[in-house]
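Form predicted alone, single chain, as structure tokens, below.
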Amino acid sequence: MQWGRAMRLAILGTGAMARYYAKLFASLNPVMVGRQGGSYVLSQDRDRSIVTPEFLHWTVAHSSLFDLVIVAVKWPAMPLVQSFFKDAGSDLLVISLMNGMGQEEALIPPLSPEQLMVGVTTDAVTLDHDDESGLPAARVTAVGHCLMPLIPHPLVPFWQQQLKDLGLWGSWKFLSAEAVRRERWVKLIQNSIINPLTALANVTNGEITRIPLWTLSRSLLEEARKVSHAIGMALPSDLDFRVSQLCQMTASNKSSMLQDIERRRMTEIDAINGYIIRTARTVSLQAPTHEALTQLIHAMETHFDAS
């Protein structure tokens, strides 16, 4: 594919992950779309950068302004994302790196399957206390991989070339749709265990494995494994070890769900544990432990601000 002009890139969201991708792709002059823009500080190891990307509010941003869109919002913002794409043209390429599952159901239509790449990332970024300069801050806690499904969209080769030019080809990997779907299920199950348990216990990822509440992880994993098996999704046999290992690798991290609870914001529980519950029902199974945790998290959200 020949591309005769600069690609117009939008990043939906202004949270921690969106800030990271705005910095990562700064040379492409991305536009952040959200509720509030401005400068922020991004820290990674010993590096500290002040980033001031171009910004558009949801009320004035439109998908027709862009060629490629990276979706990096949390699930409570999905109605805004759906409105953004309501009149999307068929040339648009969309990459979703959201937590949880259900993006296809939420975004097709108005998008077509041929223009939506739903991937999975192991990058980890957390919102930090405001910088000493008074600017909002985020901190990169882990640089991992982004796994993307190959789809027959004409912009994909151009995006791949951009990644090579930026030195990111090794960290952005393009696999078969089935391979990415499997990795998404692995991450979904990891999140369905770590996120709600740490949020309920108000502890870091490393601390959760040392308290009695962690015994629920066995039931959560077994219920999710039965659901995945029923839909033909083969999971790694050592997934229980992987979950515990992830807790230790990210021992000092607060899960995104715990951060939401601390900030009195609506969580992504319905796109994580809720997705497992809904999928279980489609194959005549139950997931009672996932249902119990979902109800408990919803009880904590009762008086939160949904905006």
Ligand SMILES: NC(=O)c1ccc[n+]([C@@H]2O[C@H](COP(=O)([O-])OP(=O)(O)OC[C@H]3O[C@@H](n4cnc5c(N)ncnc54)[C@H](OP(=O)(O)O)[C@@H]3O)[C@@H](O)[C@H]2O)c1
The other form holds:
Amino acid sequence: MQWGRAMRLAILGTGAMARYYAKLFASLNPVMVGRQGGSYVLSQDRDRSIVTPEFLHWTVAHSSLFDLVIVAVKWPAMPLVQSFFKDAGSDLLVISLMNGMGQEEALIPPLSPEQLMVGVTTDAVTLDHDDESGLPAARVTAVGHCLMPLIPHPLVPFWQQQLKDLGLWGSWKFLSAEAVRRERWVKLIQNSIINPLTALANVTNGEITRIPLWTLSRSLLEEARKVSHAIGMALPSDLDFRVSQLCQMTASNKSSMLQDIERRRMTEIDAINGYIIRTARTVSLQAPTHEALTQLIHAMETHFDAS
Ligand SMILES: NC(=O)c1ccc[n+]([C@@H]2O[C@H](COP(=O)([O-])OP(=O)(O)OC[C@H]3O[C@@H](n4cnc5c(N)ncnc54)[C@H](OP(=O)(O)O)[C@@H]3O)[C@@H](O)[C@H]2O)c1
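Rather than the form predicted alone that you just supplied, could I have the structure of the form predicted together with this ligand?
Zooming out: every chain and molecule, the one shown earlier first.
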């Protein structure tokens, strides 16, 4: 299937994921939107490329300039994303690959449910610095899958064709909205355990399972499981095993929340554990361990620059 003209693609964000997707979709000449653009180095296995995407600052970028937008910012940037989509036309297709939950509540309106695809990805990319060139960099540490809900937007078949043309059809999968929502909940719960515990203990994903703080993982999982059950979300019965397995598979990685704390950046805690707490309240439940960890992370953020 052909698109009548070149598809105009924007990637919101200039961080690790945005750098990876700007390289992956380089043939579509994506425009990166953020606070600071410029060249960067993207390394993956033994490959090392210098990438210089077109860049627009938030103050001049507007959704009307684009057909397709991939949202790849961290949650503290959401007000800028909302402003970018203000007055968005109904032809626009938007893909979010952010962690955490609440994208629909944050972006509908101005977007309609028929134009927002909130997916989940197991790609893993870390911010880096390239000593050879002195440029900012990103390192791809795992190429996984992007799971997308199949929505009836006219641009979806064209996007699927682009993925096929780029040889990405095997790694971008389109599933029912319900199946993707379940995967998002699984990832939400994994993140709600691994992220705050590693950030508080200042340890890697592998080390966290070997220290006393890990005993809290059981209550975090049980509280989240009760909430998901109360909203009718059926989760895999081996979720505790999956969380430990993920820690082992990513043993040497620092979680994104630990990296945010190290960089003195506001974290995504409110969209991860905070989302579980808010959902618990809607079904008259409580999630006290999630609340305690959220408070502790907020205490660590107190002296960070919120901008
Ligand atoms: N990295 C991964 O492996 C991975 C995997 C799966 C999902 N995710 C999710 O993908 C999303 C993006 O992650 P990432 O790893 O690319 O994050 P990142 O490298 O930290 O980049 C974050 C982006 O958000 C912007 N941002 C953050 N706070 C902001 C603020 N207050 N105002 C304006 N801009 C702000 C940053 O802009 P500045 O650089 O100008 O601060 C940057 O463009 C997150 O939801 C993350 O959880 C990441």
